[in-house]
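Next up: just one chain, as structure tokens, the form predicted on its own.
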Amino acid sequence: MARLRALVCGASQGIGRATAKKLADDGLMITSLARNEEALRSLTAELSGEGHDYLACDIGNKESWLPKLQKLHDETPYSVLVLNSGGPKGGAISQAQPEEFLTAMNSHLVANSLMVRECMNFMKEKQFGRIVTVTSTSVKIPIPHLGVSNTVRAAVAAWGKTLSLELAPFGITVNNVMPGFTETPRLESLISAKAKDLGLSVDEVREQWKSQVPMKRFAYPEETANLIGFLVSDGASYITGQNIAVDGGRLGCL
């Protein structure tokens, strides 16, 4: 059986990087996508197996990546898409500028849609495909002071659910992974901003946030990557259209 090829977005750090490593360990060929070419080059050298490559670009600028992705897909088509992009800056939604919403939508919803449109005909032909979006627990419960992010994440989740209904007859699954507090540079930046606003130390805010999690710790990126690894496997063939949290039990809803 031919090895599957996966596109992993946001792969230069955090959950994206951990996911690229997990899927490579599981035998997939990986195209890692992010802006930091040096980090992508380093990651590609670390991946187990062969046949990996990377695409250094700004996901919010389709002209910088879409023609290159089309060429890569024509050479060896993608059966797996992990759609992941860094979140917009924090702030009250009432103070957000229109450009902030447009920029975030372009980097998340629009980019996701373009990638799926490029790859789904091959998936339909093969009657197999795996699409995983990485969003946030804010899809279920909005997070204070992350107004633009909450809005965009919810839009991506609604898009993914709708897409899952359209693609299910072709054996293509679409699922949404919702990380909670995870040890990533993104979390560190949010903690630092909150500490500054409250006049507290970074350590004090970290402990406050950990206290909100029943497991009393933050997740490791690899823990979310493990779920993604399962969702793209044959074992998850009947799971689609789902929002699945990796949050240590923090979400206060069923």
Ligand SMILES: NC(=O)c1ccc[n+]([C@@H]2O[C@H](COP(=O)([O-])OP(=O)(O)OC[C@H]3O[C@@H](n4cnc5c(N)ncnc54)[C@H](OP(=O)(O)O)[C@@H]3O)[C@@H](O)[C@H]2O)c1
Second form
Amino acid sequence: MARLRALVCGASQGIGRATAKKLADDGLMITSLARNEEALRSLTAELSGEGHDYLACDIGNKESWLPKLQKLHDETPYSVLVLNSGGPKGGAISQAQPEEFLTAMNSHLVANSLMVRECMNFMKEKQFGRIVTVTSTSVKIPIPHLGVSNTVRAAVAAWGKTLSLELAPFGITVNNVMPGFTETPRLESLISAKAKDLGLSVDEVREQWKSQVPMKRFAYPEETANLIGFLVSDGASYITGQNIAVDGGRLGCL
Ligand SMILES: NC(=O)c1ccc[n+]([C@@H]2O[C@H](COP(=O)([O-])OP(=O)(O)OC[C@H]3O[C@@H](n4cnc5c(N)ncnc54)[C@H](OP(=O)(O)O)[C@@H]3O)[C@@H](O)[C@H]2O)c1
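Same protein, different form: I have the form predicted on its own, so give me the form predicted together with the named molecule.
Once more the chain from above appears, this time first in line as the rest of the complex follows.
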């Protein structure tokens, strides 16, 4: 089988970056996407194997990436999409402005949908494709004060489930990975915001949050990337339409 090409979004740091590394270690050719070009350049140089590139753009502005993605896909098509971006900013949902919903929907749901539309015909022809969304455990249990995020994550999960039904006959799987607390810049910023709100130190909030996790620690981004690596592999050929948490057992539902 020809070497697979993967588009890994949100790859300049955190879970996306760890995923790009994992998939490259597994032999895939990677296009990493994010806004920070310098971080993408250094990641591309670090990836194992050859043939990797990057797309520096704002995922919420389709004009900045869609024509470039079309060109890259025409040259060497993508069979693997890891659809990931930054989490929307926190706050009470009752105070959220219409623009916050629209911006978040654009960067997550709309961007995901456009990327799939661009690449799915090739996957259908090959009778093989892997689409993985990265959202949050809030798909199952909404997290207080992350109102816009909770709303958008649920929309992405519903979109992905529906898509999985449409694409399953073509050997294309669509799964949703739900990270719990994971040691990335996103978690650092959430902890700092909470510490400020509560008048506590960052370390105190870190300890409080760790105590909510049955494993009593946060995840490493590589642990989430390992699941994505498996979902992309041949071994996961009969798994589709699933929401899978990597959260140290924190999600309190069946
Ligand atoms: N870490 C956690 O504890 C946790 C828990 C639950 C859910 N999640 C969710 O899981 C996802 C990944 O988490 P993470 O912790 O790895 O997040 P992160 O550290 O904030 O990284 C987000 C990535 O998305 C990119 N990105 C953000 N906005 C973008 C835009 N407009 N256009 C293009 N790229 C953009 C960022 O790169 P640039 O800034 O270079 O663009 C970065 O590479 C996020 O949606 C996060 O909210 C994380």
